[in-house]
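Let's start with one chain on its own, the form predicted alone, as structure tokens.
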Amino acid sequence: MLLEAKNVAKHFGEFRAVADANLTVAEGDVIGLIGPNGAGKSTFFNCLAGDTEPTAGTILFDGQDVTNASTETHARLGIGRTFQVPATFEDMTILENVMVGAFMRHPGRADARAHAEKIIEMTGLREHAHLRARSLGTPGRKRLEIARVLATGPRLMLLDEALAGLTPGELQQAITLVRRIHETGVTLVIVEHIMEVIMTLTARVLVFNQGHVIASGKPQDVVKDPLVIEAYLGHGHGKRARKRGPAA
């Protein structure tokens, strides 16, 4: 198993943001984490990424305990992540931004540049390579952050709403890019509110609500689960769904 999270919990004082969450990720998986705002999915995601230390539980990556490991250790082991709000080096070019990631595996400048150029080509940023990062709009910034993470050579990419805020056309281009990344052998865990992304890209979904995993399975099955419907739409909708049955 590439990633295993066992009984992961995160408390902020008396507030339990995540309670006993479990996740297994095999090499080559594409898994989605969904749930209403404040459900705990982002906190759990941050625990997987190494940005937040769990209060309890264990996280293993390729058999190695990374529960309390630094973000640098995560990156060196092959775990890369994006953020909801892309962070770029504004006064550096797109190529230089991607080279920052490439230096992780390619310490020589020439090698890092060559690797970054390949990533830029793959992610559709070639024509912007020598522009400053500050010149990019939201779609370009999201693509740049994906490119910089990809340049680190991850085995597992954690995408945090990397496709949010895009127009329908931009969204389809981004979905194509994520598929292309997966085809290179990168395993993916995706936090996303856009159900089209989840239904199109993922093979398995975990649904969070009030810190708990309330459903897990194929996306087409999970969206019919009365507990999931009630979590998203409120009290009463789940009851009606139960009366109609799972095919409703």
Given for the second form:
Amino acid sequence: MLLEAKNVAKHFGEFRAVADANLTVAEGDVIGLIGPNGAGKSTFFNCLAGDTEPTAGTILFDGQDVTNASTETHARLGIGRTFQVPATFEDMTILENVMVGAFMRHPGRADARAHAEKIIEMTGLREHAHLRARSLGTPGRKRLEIARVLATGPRLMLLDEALAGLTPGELQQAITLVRRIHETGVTLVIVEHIMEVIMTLTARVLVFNQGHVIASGKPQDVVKDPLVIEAYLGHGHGKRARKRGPAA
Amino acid sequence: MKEATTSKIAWGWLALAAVFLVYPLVFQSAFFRDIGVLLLLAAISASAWNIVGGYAGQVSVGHGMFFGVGAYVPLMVFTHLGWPPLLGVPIAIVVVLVLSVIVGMPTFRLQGHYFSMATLAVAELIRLLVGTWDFAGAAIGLSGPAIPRGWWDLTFTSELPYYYIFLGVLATLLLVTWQVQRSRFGYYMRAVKAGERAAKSLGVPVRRTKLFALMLSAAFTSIAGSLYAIKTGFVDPESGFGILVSVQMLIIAALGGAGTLIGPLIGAIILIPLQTATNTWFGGGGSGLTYILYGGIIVLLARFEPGGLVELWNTYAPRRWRSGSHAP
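Having seen the form predicted alone, the form predicted in complex with the partner chain:
Every component of the complex follows; first up is the chain already shown.
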């Protein structure tokens, strides 16, 4: 397994943001994490990225315990992440932003630049390469975040609502980009609210609600799960779904 | 397009270097040469501060501690050992490197303004301690060689040799900064300034980057202090470790444009003649004017352009004259 999270829990005082969450990700997988707002998926995601230390449980990456490892160590091992609100380096150009990521595996300036240019080409940011990041709109920033992480040469990419806030046209382009990244051999874990993304890209989905994983499986099956429907639509809707029985 | 901009910038630097080289030959009076020396010293200090404060975004309000150590140690080795002050320069650098690790290691674990507060507190503490330390001349301070024993004492009657020594140091510092800003370390400093969380997620060793930036900055600030003491032949707690010493570096870099190579130089070119003019016109009665001037600049920068004059230029100058990386 590339990533194994066992019984991961995160408490903030009395509040249990995540309770006993388990996840296994094999090399080449595309996994989706979904759930209503405040369900605990982002906290779990931050635990996987090394941004938040779990209260309990263990996280193994390629057999190595990374439960309490720093974010930098995660990046060096090959775990890259994007942020829900893009955290681009505003005063640096697009090329410079991507070079920061490239420097991790290419310490020389010329090497880093060549690698960054390749990534910029792949992510469709070439014509903006010498503009400052602050001049980009939301879709551009999200694309830049993906490019920056790609430049670090990750084996596992954690995408935190990287496709949210895009127009239908931009969304299709972004889905194509994520597919292309997956084809290069990068494993993906995606937190997303847009079901189109989850249904199109992921092979397996984990559904969070109130800190617990309430369902997991193929996206087509999970969306029909009464517990999932209840989590999204509220008490009563799940019961009605159960009465109707599984959809054909 | 980018090559054309780069070439324009290179020509600009060459022109500036030529102006600095001929300045003391054109303006031969001691007054103007003194302004030139003061300007270069201020540019060196501000450029040194700029490494950690401008590029890495860790705003030190107590860089006077490094300047003060750099100023005191050469005069200490002269006073107590009879050595040429020049031999104190490398010793001072070692001392400030240790000092920067002591200040940086605990404070860089935290984010926000803790580093600024710590530098301010430590600089004030050192100033008070030195003011009561007999070995360092206590409140009276220390003096350098009144009569030179040889060229190595670097005691000259003319301003000219100081001017060119200071110019050489400034050129070296700018060259080092230019190399650093193009290297991985330079990119990492700017990433840390822009966002620590995002930088960490890209494998940037944030604490180490901040600490190295502080050490490099402290070493050059110490050299600035040494140059000041060797040229003036005197240092006391206020002129070495005083709050104005720290604030001046910050204001000059911020006025020109913190985090840019040219910014501190522009800041010095504007502020030092202005400061000299107010001191000359108002004499001793206007000694508080420097504080008013600094305060006014802080208010103007905070209100209109925190990025300083370089950023102002990049925003309002004709596009073909801007520095390439700015968005349309």
